[in-house]
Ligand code: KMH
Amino acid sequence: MIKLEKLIVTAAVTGGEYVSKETTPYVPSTVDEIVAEVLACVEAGASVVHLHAKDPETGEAYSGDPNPLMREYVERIREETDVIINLTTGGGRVGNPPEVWDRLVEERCKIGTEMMSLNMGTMNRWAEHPTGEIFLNTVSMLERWCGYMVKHGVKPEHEVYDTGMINVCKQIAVKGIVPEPLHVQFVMVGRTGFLPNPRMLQYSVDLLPENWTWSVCALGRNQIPMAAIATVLGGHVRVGFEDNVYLRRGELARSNADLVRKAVNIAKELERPIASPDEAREILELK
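Output the coordinates of this single chain in the form predicted on its own.
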C-alpha cells in the first residue's frame, strides 16, 4: 500500500553550479534576494529550502570559501521563518583540492542547518564544469561526511543518481554511520544518471526499505511531471531554479515560488495535503 503522508515540498532556490544570471535574470544572488525568495517559497507551500552559495553580482557559484556566506544565509532566514534549511556539501570545490573539502564540510555542519545534501557516489558530470568531467565522492569520503553530519545533529539527504548509489546508502545504514530511517532523493538527470520516467522511479523506490523517506528532483521540462509522479507514489518533491528555470515551455519562471505553487496545486488536485515545516520535521525525524 502506498504511504500518502503529507507532501514535503523542497525549493532549491539559488541554483547550483550550472545556474547564473546568464541562465535567468531571476535567480536570487544577494543575501537579501535569497532571503526574500525563501520567504516567497515558504508562503507558497515549501517546508524545506536547499541552498548553494552564490556570487552576489553574477549569480554563479561562489568561488571563495562558501561557509561564511552560508552562515549568513542561515542566520538571516532564521530571523524570518522556521523553514527547514538544507545546505549543499558540494560548495567550495572550485579552486580547492580534495584535501580541503573535508574541512569545509565539517565546518558547514556547525552552521546550524538541519539538513545537508550529499551525492552518494562518484559520477560523470552531465554538463561542462570548471572542476572537470568527474564529480568525486568516494565511499570513504561519504562515510566521513555522514559521520560529521550525525555528530553535529544534521540529517543527511542522500542524493542518488543511479541504483548503485542506493546500495551505498544501504551500506552506510548497515554500518550504523547514519541512523535509520534514511532520507533519499532521486536525482533524475538523464544523460549520466537515472532516466526521468515512471518505470525507473518505481523500480528505484522498490529497492528502498519501507521505512525510509524519499524525494524526487528532475531537470528542465521533466521537473514538474516527475514531481507529479512522486506525489502519486507517496514520495516528496523538489522544485526550483537549481533544476529548472522555466514555468512552462518558453516562459521563464520569475520566482522559485512560481514552481512551488505549481507543485502544490498538483498535490491539491490529487488531494494530498502539504506538510508545514514542523510536520516535515516529524516525517523526516529531524532532531
Contents of the next structure:
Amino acid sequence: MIKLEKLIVTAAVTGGEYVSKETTPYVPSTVDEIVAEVLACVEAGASVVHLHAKDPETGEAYSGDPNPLMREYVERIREETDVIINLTTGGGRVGNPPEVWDRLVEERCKIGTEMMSLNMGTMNRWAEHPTGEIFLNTVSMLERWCGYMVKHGVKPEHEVYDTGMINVCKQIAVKGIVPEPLHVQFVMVGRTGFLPNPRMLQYSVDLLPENWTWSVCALGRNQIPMAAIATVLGGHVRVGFEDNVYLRRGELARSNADLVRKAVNIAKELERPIASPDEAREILELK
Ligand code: KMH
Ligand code: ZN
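Okay, that's the form predicted on its own, but what's the structure of the form predicted in complex with this ligand?
So here's everything in the complex, that chain up top.
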C-alpha cells in the first residue's frame, strides 16, 4: 500500500561549496536575495528550506564563521514566514579548521533552526573542494553533533550516501543518541555514493525501520525523476540549486521556486497532497 502521507518538499536554495555565481547567475547570495528566494519557494509549495552561508558578492560558500550570517538568514526568514529551516553541518567549514567545527555546530543549534543536515559518514570527494579531498564526518563527530542537536531541540536530517550509512543511523538510534523515528535523506549522488535509480531507492527504503521518514536528494538531471519516484513511493523530496541548477536540459532555472513547482506539479498529477510547514512538523515530529 503506497502511503499517501502529505509530501514534504525541501528547497536547498543556496547551495554549498559547489554552487556560486560562476555555476549560475541566479544563485541567491545576499541576505535579501536568500530571503526572497525562500519566500518564492514557500509560495510554490516548499515547507522546508536548507541553507548554507554564502559570500554575498560571489555566491561562493562563505569562508569564515558562517554562524552570524546564518543567524541573520534565520531572523529575517522568521519575520516573513513559518517555513522549517534546515541549516547545514556539512558546509560552513571553509576557512574553519576541524578543531572549531564542534563549537560552530553547537552554536548553530542555538540560532533558531529546527533541523540540521548531518552527513552520516566520511567520504572521498571526486570534485575539487576548498576543504580538500576528504569529506570528514567521523562517527565520534556525528555522535557529538547529534547530542548537540537533541540537547537544543534540533531534528537531525541524516544524509545517507550509501547503505553502510543506514547502519550508522541504526546504531545512533539503538544507542539512544537520537530518539526514533529518525529522518533520513537518501543522497543519490552517484560516484562514491548511491546510484540514482529506482531499484537502489526501493532497496534502501526497505532497509529502514517502518516508522522512519525519508526523503530523496538527487543531483542534476536525476533530481526531478528521483523526486517523482520518491513521491510515488511515499517518501519526501528535496530540490533546489544545491543539487541541480537546470530547469531542463540546457536551460538554467531562474529560481529555486521553478524547481519546487516542478516537484509540486508532479505530486499534484499523482494526487499526492503537499504538506504545509505545520503539517511537515507533524510528519517529522518536530518539537
Ligand atoms: N550537498 C548535498 C548533497 C549538507 O549540507 O550538510 C547534501 C547536503 C549536506 O546538503
Ligand atoms: Zn547542504
